[in-house]
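Have a look below at one chain only, the form predicted on its own, in structure tokens format.
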Amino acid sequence: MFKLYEYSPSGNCYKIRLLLTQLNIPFSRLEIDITKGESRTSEFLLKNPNGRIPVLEVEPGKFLSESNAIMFYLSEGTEFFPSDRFERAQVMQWLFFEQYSHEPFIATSRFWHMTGKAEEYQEALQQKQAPGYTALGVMEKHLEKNDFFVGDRYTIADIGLFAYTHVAGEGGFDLSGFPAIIKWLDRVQNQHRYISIKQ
């Protein structure tokens, strides 16, 4: 059975829980509290020398890190990852976008708010607003003409972008000006075997 080492409030960890659940793959969860330095212990660093979560133990002693790499590993050969070569590349394109143009602004803002550091990082939070809204704007423009991000069907590209977008409000981002995103969030939440981030 897969073992997921995670910090459950993390959107990056939620991606893996959601995909595993939707694939109907059993897994166990081991909580790693990053706010207490538990991902920096010598024991955990043997699993991921980068000291970050999530980490998926795919078999005893064999570990995979980076949320989007884990999703790629789990989804290959399933309905969540296209067979068409160009569409596969498009999925990767959106996952790279998520990590470099979306996650650093929306996810980080949410984490600071969640951990009570919003006042301490007030200036940095302000600096993250514009690029965060720019990323949301890119998504909105795409979703005005498409139900999902690739091939007009639900894939790991949607899971990757959904994880932090649906909780963007917890990071100080107002989604009311993004009607296409709001409709897409609803479509994702209506997918088979959907679970919330708090499950």
Given for the second form:
Protein chains: 2
Amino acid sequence: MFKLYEYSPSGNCYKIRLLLTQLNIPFSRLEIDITKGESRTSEFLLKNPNGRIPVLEVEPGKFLSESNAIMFYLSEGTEFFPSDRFERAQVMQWLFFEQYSHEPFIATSRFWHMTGKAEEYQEALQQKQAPGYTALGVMEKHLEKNDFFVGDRYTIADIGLFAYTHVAGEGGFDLSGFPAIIKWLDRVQNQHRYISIKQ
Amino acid sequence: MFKLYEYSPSGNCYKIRLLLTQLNIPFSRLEIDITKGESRTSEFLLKNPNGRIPVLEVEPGKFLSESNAIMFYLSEGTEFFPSDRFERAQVMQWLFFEQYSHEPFIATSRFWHMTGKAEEYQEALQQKQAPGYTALGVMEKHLEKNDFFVGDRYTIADIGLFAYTHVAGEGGFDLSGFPAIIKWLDRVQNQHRYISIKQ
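Hand over the structure of the form predicted together with another copy of the chain; the form predicted on its own is what we had up.
Shown next: the complete complex, the earlier chain at its head.
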């Protein structure tokens, strides 16, 4: 059975739980408290030398890291990943957008708020506002004309972007100026076998 | 014919030139000077709403962005992308590592040096040293035991990581403490149809 090493409040880990649940694949969970340095122990670094979660143990001793790479692994050949070559690349385009232009601003802001560091990182939080809203603007523009990110149906591109967007408010981002995003969040939450980040 | 919108000194754009050349696929090049804001014009935003290069026009009016997604598009079904499912995901793991844990530190430092902003961004440059060296350490550890990043042969994971690693010195990173990386750089430079970043 797949074993997921995760810090459960993390959106990156939630992506994997959501996809595995929607794929109806059973898995076990092992909590790694990153706020206590548990992803940087010598034991954990054998699983992921980069010291980050999530890590999926696909069979004993065989580990995969990077949330979006894990989603790619799990979704190939399923309805959550397109069969068309250009659409496959478009899914990857949005997932790289997520990790480069979205997550470092929106997820990191939430993490600092969650862990009581908002005051300490006040200036850095402020600097993350503009690029975070730019990323939301790019998403809004796309969703004004499309129900989902790629090929007009729900794929791992949606899961990847949903994970931190739907909790952007917890990092100090106001979604009220993004009506197309709000409608899309609702569409994602209505997908079959949807589970919340708290599950 | 493929058309590449690029800022030629960019390692992200070099990835695409190197792969297209090694695949022996002809392409045309169009220079977008990001230092003059040419990737943020309303005309360019129609090609990539996120305002970044590279962008590959795969057929007239059909655009793909994010360097690693473009490499995925071009390499599927070729010797540069594995056929094994787990290895495919490992390639993606390294490419997401590159964009999240490597490029924001090593590439950004080089860009500031290249564009004469090293003095202005002195403090930020200093902050990028530790995470940049951490990324190099993760690579070194892997390359101590492996000739390439995935499946013991040259793939787009190597191209992705080579692009900014081989010019890390231009951003103030010293590779002399990373002998396995230096040997791997040499292996990459000896691949068939290799071209330099200046070509």
